[in-house]
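First, one chain by itself: the form predicted alone, in structure tokens.
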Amino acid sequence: MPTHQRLGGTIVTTPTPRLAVRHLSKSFGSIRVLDGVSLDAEKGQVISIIGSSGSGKSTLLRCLNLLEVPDAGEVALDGQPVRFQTRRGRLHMSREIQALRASLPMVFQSFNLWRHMTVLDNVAAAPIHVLGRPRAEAREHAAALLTRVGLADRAGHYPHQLSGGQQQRAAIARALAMEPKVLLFDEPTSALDPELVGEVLKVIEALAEAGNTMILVTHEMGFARNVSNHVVLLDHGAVAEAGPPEQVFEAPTSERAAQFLASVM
């Protein structure tokens, strides 16, 4: 729900964040991977999550759509808290969880396309089987999305017939097919040869310009600086720095942020 504040006799309404994360924590055994992470993603905002290897970036994304179950904290989508149950330590799948994952699909490092299906069928599958879309409608929409990411001529190909960059663009089209509220990207260029990185970043940049809400884990500092509205630096599972890219990259307030950026820029 929107919040209301009185400023100088005027009531100001603050829009509800598309995605709100509060004090999220996660441990694997004795290792604390996330330690009280909080952030807000406003509608149309692009948030880049940066940090060294092992800082908790990917785990944070996986906790947002419950691919990993957080130990503590809260996640709310459009003001509605995400509720879940576990049985013997495992997540109980429900319609609510399926709806959440449809609203927050993830684009993985390693593409995760179904190798026995054509690119078109990869994109159309979830809308048919999860969202219940008619097959013809889903395939028509999938074809339009493949055109959007520059793969119209690859619709009938299988994943092994595509380059890594093309596979990742197909994975992005598959995520878009779910009509997401927030797109999650887990280092989408890390598995690509350097010459293929640009074609994937170009698609993500176009999505940002189109107003898609995105949370992006990336090691591409220049891209994060130029495309993001907000940057979060994680260190040992906690937020070490957060703010607009010009502040984080040009005038970090924490010593850890200054050290990290000096090592990667």
Contents of the next structure:
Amino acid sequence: MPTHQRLGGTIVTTPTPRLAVRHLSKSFGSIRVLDGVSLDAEKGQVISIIGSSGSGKSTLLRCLNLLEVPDAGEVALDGQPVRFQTRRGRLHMSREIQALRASLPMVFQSFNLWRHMTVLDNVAAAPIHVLGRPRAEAREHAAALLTRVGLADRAGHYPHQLSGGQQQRAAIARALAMEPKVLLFDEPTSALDPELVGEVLKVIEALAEAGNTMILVTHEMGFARNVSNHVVLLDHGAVAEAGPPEQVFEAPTSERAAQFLASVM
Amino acid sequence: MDWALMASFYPDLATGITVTLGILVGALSIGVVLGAVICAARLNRVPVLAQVFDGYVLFFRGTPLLVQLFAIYFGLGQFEAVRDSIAWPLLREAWFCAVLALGLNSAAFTSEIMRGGVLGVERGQLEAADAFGFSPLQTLWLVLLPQALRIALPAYGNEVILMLKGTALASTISIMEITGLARKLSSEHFAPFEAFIAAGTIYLVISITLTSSFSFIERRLV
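Having seen the form predicted alone, please provide the structure of the form predicted together with the partner chain.
Every chain and every other molecule in the complex is listed next, the one we just looked at coming first.
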């Protein structure tokens, strides 16, 4: 949905955001987890979603690819609103949803690499079976991506033979293999031993520099500040503060944001 | 203990191996197919079917296999509707009743083993498949079943061994499988120990072969 602004008599069209989230709400039972959240991700933008646990960060992320079904609100990818239907409260699967998910792959906190597949097969599986790429081509691409995340020598290993940091890097390669429009990261370093966090953050940082559009839910405040160009602070399911990291971290306007930042910094 | 006599039993007993294995393979086939149906219906709580199968599993797991075999072989024939049915030519055959009883019994246990396998797959594994745009059928074939199979295999290997030993009950309804032949030889030669030990060693060889095949597959599946 392009917005039109009148500037000195000429019409300027601002580009459609890659991902536009409008008034997203979601409740689990009587608990309102998301309460009218709106958010735009421009192409190439890196957005960090921060907030205390239970603030709705992960639910917001999971509503974007419909792993959770929002109760109200709209998500639009490149200006196309995401349409879905539910039956008896459960998402009714469609090709459209599959295509959406394929373009918004997710990196999970607990990696969730398919344990019965080698690392290479993990990376090549969705391109082959979802995107319909020829097997040889997908495997070649997968090998190149594994090299990019520093796992060229682990391609034939199974996930359980890898360290947590290596598994998460493989999971990032798996997401990259989709040639994603937006990469979703759900607390990608929370399950890692402290000494392994760095290697994963380094890979994510390189992706940010390469111009990938990314939305990260994270507890790593220093990282959020250095890598992202937009930070959203959620509190009780609503946006408490949003803006460039300097503003959110150094000059928060809301009291709730100031409190939260004081407690984590 | 007459070793020479015992050795002389083997050629006769060997003719029963194909019968034993035939009953085993038939029963396991029924068990896998019906077990999968039962497992799917119960996990998805398909109305009516799920309740019927709940009762089915309760019955076949909670009563002796021998009782089930007798009920089918001796019991069904007393009903006129059964005798008049097109299935009667099969149902009056002892071998068919043996395969059927063992198969129905195995289905109950196999469905539970499959259920354990499916429920043992981590949620995150399926969620990752969803998140990458797999269709429900792709998630089933590419992620759920391979992982459930791996989890269920050791327990299923156990079920196969139990069924192998269960085939010996077929001798009670006149089938000349390994145990039936051993009984015949033992009374003909008044040498029960030699006959049954010889039969036992044959079962042992078969179950060792099965066990090692299963552990070989388990190792291959990571």
